[in-house]
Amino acid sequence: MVNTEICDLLGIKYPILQGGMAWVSDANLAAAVSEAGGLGIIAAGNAPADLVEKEIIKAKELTDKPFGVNIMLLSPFVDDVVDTVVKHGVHVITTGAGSPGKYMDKFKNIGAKVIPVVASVALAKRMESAGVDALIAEGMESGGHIGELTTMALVPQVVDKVRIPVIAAGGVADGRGFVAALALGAKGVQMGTRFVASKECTISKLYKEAVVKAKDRDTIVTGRVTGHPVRILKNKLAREFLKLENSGATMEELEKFGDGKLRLAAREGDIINGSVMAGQISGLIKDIKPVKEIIEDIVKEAEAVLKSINSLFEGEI
């Protein structure tokens, strides 16, 4: 069995985390991942605290295993969301879009492990200084909001500059990617797009099918001029957004155009006019299956890959 210090840190069987994806990562998906031995994560996104609380309560009804909440630090409801996760003693807090430093004392007082998502070495070092427990180094292959560095370039550079465990994210969907992340120095992986294409994911079936049908070059990055680039599948929305960007539209115009588009795709199933956030690894995903099967297949394949590598060094093949 593949076991790293992340397993001990988070109290999980496998060092596999499920990404916190707004409008996607709800209690059903998070509980399924935790029950299968990974760490499920509920995405708070821009949701108000009462909705986040409902998901936390539901997750606790579905599993007694550890799970986490991803807090988007730019959310207008962030203070209330923080108080909610503290109130319910959530095991793990992952964060994005800022520094969790302001809330560290609250998190530590309940014994929660704090793991920010970082896209650069500089940010990783700042987060370590703030006292976080681990880091998620996310490459630009990921779906949704992205940085500028690839996973393969980012992860080993972060690993070399910090003393806390690093979890690799971006471009991982099978056992080969999992082993590659370990080879780069990561102690685990976070996956989003692979779990989108799962039975327990409650988003529109059309969204899932779009991921499964996607080929290697079917994602595109929008919003670069805003400073907050987003990777999505190519569709009518993507074409119109890029046209608007290139026309010199203001930040306000771009934000207005993109408002509500992720919910439109994920919950209403409009994959033409909605934002279908997905990573470049979509081209590798060919089926929709139970979370337990996804995780077990990854672990089984990873163990086989590791054995094959070991035999190479032993001169057996």
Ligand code: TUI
Given for the second form:
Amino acid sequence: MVNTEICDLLGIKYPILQGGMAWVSDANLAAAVSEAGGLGIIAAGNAPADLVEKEIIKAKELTDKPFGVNIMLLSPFVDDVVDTVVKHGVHVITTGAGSPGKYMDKFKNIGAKVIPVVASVALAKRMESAGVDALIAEGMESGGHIGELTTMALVPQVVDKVRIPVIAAGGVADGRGFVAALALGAKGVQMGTRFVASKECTISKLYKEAVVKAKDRDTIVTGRVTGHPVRILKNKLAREFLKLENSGATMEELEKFGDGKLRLAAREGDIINGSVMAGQISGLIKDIKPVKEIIEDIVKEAEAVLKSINSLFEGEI
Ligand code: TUI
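Okay, that was the form predicted alone. Show me the form predicted in complex with this ligand next.
Below, the chain from earlier opens the complete complex, with every other chain and molecule after it.
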């Protein structure tokens, strides 16, 4: 057993959240994670509100446990997605790629817990002042859109500067990472890539296998030039994107080139020309397991890790 204030805040058994990954985190994955005692999260990504609504309805059919929706604040449909989430009284709202400040009143009116993803201490403090319930401090080890700091450096600095609970994300995929996050002062973890390689994840098998096959240095960051750094697995698309970037292509050209590429990889299984977003921890992931096993193995492993660390301190005067 492991119990932190995140469990009580969100009404879940284990303080383990599943990252809201665009084109990946659907009702099926989210419901499986919530059923297994974690917090499943549906990703709105760049999807229109009616699609997000369908997933929310489906998740409610699949589980009666709490689940969340991640709102990607750069989405062209963000206002409609916010209204949909509010209409359905979603329990937990996480946000990414910006500040949810202007939507706070709407979320608070329905009693939802609001947990933005932050990549800096400054934004963490701003979000706390805006009245959010907790924070996800996400390091640059993560897949997808990232900040500049590593989880190791970011989490304790955020923890020291806010009073609300902090959840660590980026580079966590097993019991060791979970314990490390707790040691840094986090009250829970969010994992994305580990849940990509799960049975219940509905994306192309080829995408999952690419994660399992990946080694420690197989991810790369594109988009640094445009100010939208995105971590993906190295492939033809990554090489072409970087070439275009270094040739001085405009923001519009790069955006046009990147458009639809995540869907291409995740849903159509084109892992050569598509954008295979995945974290640095891919190299640690060696199998595709049921979600329940992933969560229970992490908790079991964490207990063993703690015992072995404890033994290092035994025998002291
Ligand atoms: O949002 C994510 N990860 C994502 S979103 C995404 S969809 C996408 N696809 C292509 C290009 C761009 C996005 C794929 N992966 N993680 C949460 C996250 N948020 N990481 C970093 C941030 C962040 C960055 C800057 C949050 C706020 C911020 O600045 C806001 C401000 O006001 O300072």
